[in-house]
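This document starts with one chain, in the form predicted in complex with the partner chain, laid out as structure tokens.
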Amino acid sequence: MGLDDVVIVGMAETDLGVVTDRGPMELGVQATKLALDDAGLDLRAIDGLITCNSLVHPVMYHAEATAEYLGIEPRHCLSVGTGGGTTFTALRYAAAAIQTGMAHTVVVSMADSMRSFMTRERAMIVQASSGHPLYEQPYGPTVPAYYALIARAHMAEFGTTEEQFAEAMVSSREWSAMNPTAQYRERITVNDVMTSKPIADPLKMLDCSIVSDGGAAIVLTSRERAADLPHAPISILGYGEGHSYEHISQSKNLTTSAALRSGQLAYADAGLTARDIDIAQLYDCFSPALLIQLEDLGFCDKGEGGAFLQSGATRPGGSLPVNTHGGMLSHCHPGNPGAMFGLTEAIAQFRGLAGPRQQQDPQHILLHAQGGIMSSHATVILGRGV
């Protein structure tokens, strides 16, 4: 069975933003159930379950614990951990499980509750602990500081400005203003970003993603089985990964990431180029991460990411709508599941359900996520259902 014989047939999001009455496990279970309802399938139809662990309430065997909670006994369980890149790595594993006959119908489900179930102080420390325990963490890095090192290097090499980084949040809010599920929906200006609280120079509060609660899930099955299900199946046209280091101090090139390789592999797999992409859902954990992905994924030349953002290309009406749901800068960022909402939004765009954010008949949507500090990258290109 080839990758084109595997399709996405269901998706759902839980309540998002600030959710105080349910923790990560409950949200993940809720997402799974809702995604199956959307796919027109019963819980018993799942024979594969792929999840990512919670940072807030980590459990030793997460997918297995989730299956137990649901009262199901799948043939295949897997908990994936590539940080922010987990979403698309998990999607590819799900497809591979179906391709190889390990499972027939697989749910990818992720949720976390960084906002309501962890103190800000604890969240800072947990997230910064991705740094090397001997050679990085003692120096007091924070996650924004890691990304600030990248931002500063880009400024020094290409003359990128803080105002250009600020455009990331401006664009994000233009989209989230049209999304009722987004946590932050107020339009802002470059000046608002520039005058927001300094966090780790050159990054300010409004260069950083938000902290949320929430979960989402998708359902994959064979194209053959999808014929009986309610929604037009969505195809996985291409996939690629890139890994060039884990710790930022081991990066040989701070301004070009392994998104370059990840993207090249995905484009080659799909037989497409950046010009064929109608919408891009990128990993906007911090403004420089978004800017560098725009370059590395071929949407503009290296060093031109700042000018590209400033041109308005990524905003509503622009040549490359980016993060049409609002992204992790404004919509929802519960921790590792952040990229799930780019995926559910992509499915909504294909189905024509994105309301005022709807793009006209998108054919190809590129999704990219990365974990670590621009460390582990995964790119997927989805195609409109037929």
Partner chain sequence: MQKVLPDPSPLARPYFDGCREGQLLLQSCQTCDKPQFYPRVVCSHCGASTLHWTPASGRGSVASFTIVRRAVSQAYDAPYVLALIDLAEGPRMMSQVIDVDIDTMTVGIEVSVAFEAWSDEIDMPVFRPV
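I've shown you the form predicted in complex with the partner chain. Could you give me the structure of the form predicted alone?
Single chain only below; no partners, no other molecules.
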């Protein structure tokens, strides 16, 4: 069985943004059940379950605990932890389980409650603990400071401006303004970003992703089994990973990431190039992260990411629609599950359900996510099922 014989047949999102009446486990379980409903299946159909642990309420065996909550005993359980890149790593593990016969129908479910259940003290511990214990943590930087280093490096090497970074948020709000589920929908200008609260020079508040609660899940099975289900299957055409370091102090190059490698592998797997991509759903945790992904994934030349954003190419009507749901800068970002919503948006675009932000007949959608500080990268290319 090839990779493209594994297809996506169901998806769902929970309520997003501020959800005070359900914690991470409840949101994950809700997303799982809703995704199964969407796929026309019930809990008995699941024989594989892949989850990501919660940063707010971590448990030792997260996938098993989720299965216990659901009242199921799947053949295959796995908790994946590659930070923000977990969504697509988990997607590939799910496909591999089906390819090898470890499971026939797998749910990938992720949720967290960073907005309502994460205390300030816990948030600072999580932020500070991301650094190397010897070479980074003693100096007190948090995650925004690490991305500020990347921004400064790009500015120094290529002349990128703060205003060009600001275009990332402007683009995201153009999309989120058309998405009723987005946490923030008010359109903003470059000046709004430039005058927002300084966070870590040169990054401002509006260069940074939002903080959210929420969950999402997808259902995968074989193409053969999908024939009896209600939705047209969505194919996994290509996949690639890239891992260049864990801690940013060990990076050899702050302006080129392992997205270069993961993208090359995914394109080769799918037999496609960047020119064949109709929509890109990228990991916009901070504006410089989005800009570097655009370059490394081949949508513009190295050093031209700022000009590419400034041209309006990623906005509605542009040459490369990016994060058509609003991304993590505007739609939602509940921590490690953040990339799940680019995935559910891609499925909505293939199904023609995206309303005013719907793109005309997309054939190929590229999704990319990264964990750590531009450390661990995964790229997926999806296509219409045939």
